[in-house]
Amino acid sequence: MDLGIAGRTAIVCAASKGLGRACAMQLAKEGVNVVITARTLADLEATASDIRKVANVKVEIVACDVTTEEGRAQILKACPNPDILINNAGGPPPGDFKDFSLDDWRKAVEWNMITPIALIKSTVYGMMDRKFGRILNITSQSVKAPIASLELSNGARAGLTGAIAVMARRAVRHNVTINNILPGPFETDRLKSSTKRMAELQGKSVDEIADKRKAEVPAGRFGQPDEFGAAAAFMCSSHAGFITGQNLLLDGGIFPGAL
């Protein structure tokens, strides 16, 4: 299927690794020029090189911290008028509710709610004027089913969902959609590192813990980043203009609800 977005330009945040990288790679394969951001220049350069090997598109890198105003200003200076925006930022650390300070809560909201809202506010009105825009927020399956020990992430990401819901319905009249994509366990560096930590804490092998985690997924496996990238690319396509304000769950069937 031709997604109808060749020649468009996308900002993809946290794109040097994992799910952000998969999104940037798939969009580039569809002919989208990409501005990729992350904190580590070397990782960005490696990802940009890989993208250029598979796609004849423009790739620009912005090494910055997207959770700061300075970082966001750098991104928007490089690409002030994107057609596509993929918001993505690492989540706050796990812990116990009683141990979280107010500063922990403030940081969580800044990273996973204020940051995407700021980028949306800076780009959505231009998209509306140009009559095309696709905004995707990579959040978490915890928006649908809160995860114990991840209260910081649960709260901030759910807050984002509520914050953009009305704007998503205002913008769609101008062919601009805003949606959230909710990953479950995907085989990324982050999942591998968390599996390793769990193995160390439980005195078990990494393979044992990985197998246990896979068994808890109805699909019987972890998701692959390429699958995530393909789903994200479709949501950014010209064919997805009637989908807005939605939470697309990619979790291999973990969430038990029918709705």
Ligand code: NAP
Given for the second form:
Amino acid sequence: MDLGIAGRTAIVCAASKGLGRACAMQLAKEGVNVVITARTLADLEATASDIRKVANVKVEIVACDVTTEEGRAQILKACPNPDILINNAGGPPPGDFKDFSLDDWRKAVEWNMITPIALIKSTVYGMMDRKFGRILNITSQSVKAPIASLELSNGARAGLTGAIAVMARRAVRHNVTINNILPGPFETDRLKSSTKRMAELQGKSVDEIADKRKAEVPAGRFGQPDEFGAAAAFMCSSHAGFITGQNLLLDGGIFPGAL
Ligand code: NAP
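Moving on from the form predicted alone, please list the structure of the form predicted in complex with the ligand.
Whole complex next, starting from this chain.
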């Protein structure tokens, strides 16, 4: 299926690794020029080089912290008029409600709510004027079913989901969509390091913990970043102009609700 977005330009935030990288890779394979961002220059350069090996598109890198105003200004300077925006950043740390300071909460909201809102505000009106835009926020399965140790993430991401719901419905008249894509467990560095941490805490092997986590997924496995990238690319396609304000859950069946 031709996604109809060849020649478009995308900003993909937090894209040197994991889910962001997979989104950038898949968009590039569809002919989309990509501006990829992350904090670590060497990782960004490696990812840009990998993308160029598989796709004949322009790949620009911006090494910055997307959760800061300066970082976002750098990204928008490199690409003031994107057709596609994928909002992503690292998630807040796990912990327990009683241990989180108010500054922990402020930081989580800054990272996972204010940052995507700021980039949406800077780009959505230009997209509306140009009559094409696709915005995706990478959030989490925890928006639908809060996760015990991830209260910072649960709160900030649910806040973002509510905050963009009206704009998603305003923008769609101009062929601009805003959707959230909710990962369950995908096999990325983040998942590997959390599995390792759980193994250390429980005095078990990494394989034992990974098998236990996989057994909790109805699919019997972790998701692969490529699968995430493919779903994201479809949501950014010319065919997805009638889908807006939605929460697409990619969790191998973990969420038990029928709706
Ligand atoms: P990952 O494999 O650890 O990759 C994270 C990427 O984000 C890296 O490229 C990293 O590069 C970049 N990054 C992190 N903080 C950044 C910042 N402040 N500014 C710019 N770039 C930043 O993580 P992932 O698994 O792809 O997760 C992506 C998002 O999905 C996270 O918010 C995570 O909480 C959420 N999520 C993931 C899963 C999962 O199973 N993988 C499940 C639910 C939700 P630098 O460190 O060099 O900046």
